[in-house]
Amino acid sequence: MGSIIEFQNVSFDYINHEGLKKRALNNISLEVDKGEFLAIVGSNGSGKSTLAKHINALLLPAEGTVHIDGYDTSDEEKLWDIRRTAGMVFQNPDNQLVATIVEEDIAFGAENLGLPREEIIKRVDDSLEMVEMNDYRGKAPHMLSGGQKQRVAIAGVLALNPKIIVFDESTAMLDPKGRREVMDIAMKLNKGGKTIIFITHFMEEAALADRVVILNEGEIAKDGTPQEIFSNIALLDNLCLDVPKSVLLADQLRKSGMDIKNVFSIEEMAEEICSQL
């Protein structure tokens, strides 16, 4: 399908208090095909928000390139073509609304883009309908759940229509409903075409990706799918990363005689218990 995004040699500083630098993402070279669902987990200050920070230039490397559909970021001229590209969701939603009605701060991005007015009001229902909050439209974002926030801040981001989400921790300070909601809607976008960098440190969010990379100390300490990087409970263990419960239950099962694969929900782990009885 293509890539697109693409990292080539990318090393990123921090400059302190005392002017002095701290490296947090080193040589890294990274791509991503379009409409790929990759998820990005780490300890903290592995480096995670910083590389997708760089990913619709809110950050510039030091050293090497980032392109993104085929536009350079360090390309100023193409800087809005970039944002427009790839959209980004926080951690705390509170910080991406601006509006006091649900259905102005969806409309907020569009309108700033000067889109007809139709074309504004088409894109704020057809985002409402996916994150599925058109009942809340009229509602003041302060009234709404976490989660129901989240989704309001994701609805904005899709009114931009962009080919790229980043979810930086976007689950973070959710329950877990909430954190399910944002998921599946994440996986909806995903089926629908859309590329999706989903950043978390919940390990079974990233057990559902296409392929996962871990950064450590700003650099790639392993690339593959969720079932090469979450069978190996040893790199997680030396990583200081969580290892999916239904993994250790796994391992569990197989040291007592069990043919168990490992698998990542609840779900397929009742049906491999299921088939061994």
Ligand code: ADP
The other form holds:
Amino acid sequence: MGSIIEFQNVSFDYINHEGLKKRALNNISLEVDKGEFLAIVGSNGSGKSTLAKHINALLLPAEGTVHIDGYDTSDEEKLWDIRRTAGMVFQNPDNQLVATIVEEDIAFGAENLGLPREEIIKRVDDSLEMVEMNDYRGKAPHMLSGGQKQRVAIAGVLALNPKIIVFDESTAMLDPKGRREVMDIAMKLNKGGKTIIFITHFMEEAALADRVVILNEGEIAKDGTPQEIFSNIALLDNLCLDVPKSVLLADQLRKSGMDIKNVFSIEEMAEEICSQL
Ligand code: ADP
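Coords for the form predicted together with the named molecule, given the form predicted alone:
In what comes next, the whole complex appears, and the chain from above leads the way.
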């Protein structure tokens, strides 16, 4: 398995209205394997969204290089190959839906690729199936819940058949049910072979990834497995990140003498506690 995403010594500066540079990414080197599920966490302003936008060439590095499935993102001739390879799902579902009917919305991007009609129909059908929104294909997007709208946005990205899907805080505006729906779909897509980059400020979501990167002030503060990252309460506190509730509970139970491992879901925690009774 080779790397499908390669950041080499990437730095990026925004220029504000007074012409002053604000460094948003500083010397980031990061490789993501094909088929990996990588979560990116970090406090507000740590550079998560800036990093995400480098994956599909919405932003280009000031220094260093980004390669996506072998394409150098600064190669203008490859822009559409890059955008097709790496799809983005953003925070606000309302800003991503363009048509007045769900299935038209999903077809929109695929139509812009200039694919034959039958191929577009097949992709829309498959994408609707994948996000479990078939029953809503004829509905108006504004009638849907936030979670359902995000699922339509995901289907629109899927219809482009990307190898990588970047979720940039795509659960931030959703209620707990909508968040779970989006997370479940991200995990299902990953099982089907997609490489997933999942940016979130919900640590319980990040804990479901294969690997977690913490950004801090534009740099990688830590890169490790969910176990390594989320069992380290001091690290999370230092970087102003939430500690998953199950880890806090396990910590308290250990202090009262129980031999409890750190786990990240209610179900696993129940099993841990029961095994001690
Ligand atoms: P995050 O997604 O982790 O909240 P961002 O990538 O949005 O972080 O921002 C990183 C840094 O860059 C922050 O300090 C932010 O204020 C700054 N920044 C982001 N977007 C802009 C912009 N369009 N113009 C100027 N500065 C920006």
